[in-house]
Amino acid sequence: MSQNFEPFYDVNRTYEDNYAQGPFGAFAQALTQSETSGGVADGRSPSESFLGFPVNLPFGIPAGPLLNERFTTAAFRMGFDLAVYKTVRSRAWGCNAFPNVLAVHPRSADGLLTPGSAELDEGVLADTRYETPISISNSFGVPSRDPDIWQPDMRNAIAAAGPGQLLVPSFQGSRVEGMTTDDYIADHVTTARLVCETGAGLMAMNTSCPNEGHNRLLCHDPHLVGRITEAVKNEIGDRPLVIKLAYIPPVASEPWADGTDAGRYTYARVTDDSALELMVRQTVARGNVQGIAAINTISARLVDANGNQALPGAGRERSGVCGHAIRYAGLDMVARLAAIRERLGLDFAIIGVGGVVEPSDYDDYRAAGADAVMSATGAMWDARLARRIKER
């Protein structure tokens, strides 16, 4: 069934056009309102909190589709109480070539892509046939404006939050040719300082997008993430710091144990979650990170109906997939983070992201241990998702 909602990020326009002319659909209409709507009714005060900040509902939109202040303000007015300003850098950074978004159609009956599935390497069909439950490619390359542009815009975005709403800036370091590891760490610190200058009360650091070479993620190196977060925390002081992770798989004793679907892992017999625990020990346990957001996307080889590369250009054989297809992986990461939190006796926020397209998905993430939940793809195609959750 085709989706009836007009996405607030127009996938048929370039990133530059969306930045200059967006948002679209119901988000564009929300910008004509004179004040924030969708919050707590009848003048009640926010009853929940997120990292010490009062919020109406710990639900929002993660880094990605909220390109600038117009997008974040529209999100607030549509009732998304947590709005993450798209990841910024210390310098201008270009976007991948258009198109960046395609509809993704996993072969499984439930439309899920499970980490470890052979389909991820064999090829997942991607085209322009957008259907519910929605899954899409995410092939942007983390573009950024120059700080001279994003800093004043971010200040306005922070000021536009209504009662019980919170703007969360996202940032990352930029690795360029000839840069040493110390230079790379310093660039994170510089960018964090620039974010602080906007008046931000907290921030999120993206460790889940490629930083050196094809499909190489910063979060694959927990020791380096530990060094970076320590340096960043020394710069930002008491401001809470969140890190965004990709999927980090456990080691399972019998990865195909359920026997019902050769493309599906089961983690009922997990014997070793040391990789994820090491990340927590290197960041949270050292007092440098106060929240972990998971997950970003699942990397997959995307093909057209003829089996050819779906996204044009060198180095784009694979793309991050987001939306309904990664729901299982997101819930799995949240549950494992919650178990590690309890086992180590630590206090940190878990932000669940991945495949939240219906109000019931919010409930499932909270039940798995998430302190807050966010939706990117689901919210793009359903601008009323936050309101639908609240109306219940």
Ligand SMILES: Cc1cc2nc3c(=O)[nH]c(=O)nc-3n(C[C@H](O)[C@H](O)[C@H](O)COP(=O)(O)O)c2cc1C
Second form
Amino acid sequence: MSQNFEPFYDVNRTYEDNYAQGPFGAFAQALTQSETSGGVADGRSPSESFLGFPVNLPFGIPAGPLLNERFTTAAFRMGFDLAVYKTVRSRAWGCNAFPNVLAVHPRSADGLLTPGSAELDEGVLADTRYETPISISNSFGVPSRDPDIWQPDMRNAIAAAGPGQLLVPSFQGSRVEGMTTDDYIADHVTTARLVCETGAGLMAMNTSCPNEGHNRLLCHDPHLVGRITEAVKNEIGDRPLVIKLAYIPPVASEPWADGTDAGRYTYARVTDDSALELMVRQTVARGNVQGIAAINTISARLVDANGNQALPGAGRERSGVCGHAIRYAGLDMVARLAAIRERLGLDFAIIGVGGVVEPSDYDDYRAAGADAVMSATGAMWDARLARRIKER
Ligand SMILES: Cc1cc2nc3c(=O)[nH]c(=O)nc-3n(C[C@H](O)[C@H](O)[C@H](O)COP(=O)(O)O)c2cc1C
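The structure above corresponds to the form predicted on its own; please provide the structure of the form predicted in complex with the ligand.
Now the complete complex, all chains and molecules, led by this one.
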């Protein structure tokens, strides 16, 4: 195991223990320092901008591992200039049973999973052997505190950003028994309003966790996302709205067909990208969305060494894979979004997420068209990732 192995989110503890006692490792040490060391320590002005906000480096941690203000403040101090506060809801929401994280080991020599591959349904080996380059599965169920708790905490998190740093709140709607579609849209609007009340200057809406029943994601319904983002944008006014998408495959071609070229996959060989383009048309082109973050985890059947279900409990046969294994799926989405942006002559920010575990991954995402880049799993296993990118 890598010497950096002391994730700031401790996968061997429950979510509740992490929330109450975390962060751990280098992030815990960063909190004991009196001032920000990851910001513009040398007195330079922020050199880049993200959705109109000045940032030192458009790199950070996406929704999930930063559970509360202590985590986001530690991230800022470790030089992650974009810190997304874990997805919140309009109401308290419980967490799936422990364990919530397992290491995953794709069959291929390069450790990559390609969207649509048979392995995702046949089963990917999952256990507690954490190795680098790190790939994991996470199964939390998007837990949330009650707004009475997360609102004051989010307000403090926003205030803790240093010069050239930005706290990005993440939220999603909650679908409960008996809700109509209008109720579901209204729940998004309510949650966005609660986020505005914390003083947030922008926000990210998650459309890529299972909200709509078994294996159905909100982002697979572009028309509903269009209706929701219109209602949310009416509520939040000029504040930029980012939507977070799962991997959306191209319609009639195979982006992986050419395999590797000198060790690098050829991505974005797409002739019909109408599903992703429809999403952009329903959101960005209508003026309701200013940024798209992609991707979230890729769903896979997880099995132990005997081929049995790896995560305990009903409804957990499949779980979302993240980290190194999904790197090319993320790059593929970013390249296709950049192509659509150009084709439609639109102006929106692309936030590249998925399998960023090394500084060179940051470069590859920027080259593919990302305006900002984020790492969840990679940052969990390497608290110095932002500093390593900046030190080069
Ligand atoms: C521990 C953990 C918790 C996560 N929780 C959320 C969440 O609450 N909301 C969300 O939109 N994405 C969540 N994600 C997904 C990440 O934001 C990201 O899209 C995904 O992990 C792919 O990035 P990575 O390969 O760098 O991990 C979570 C990821 C991890 C590792």
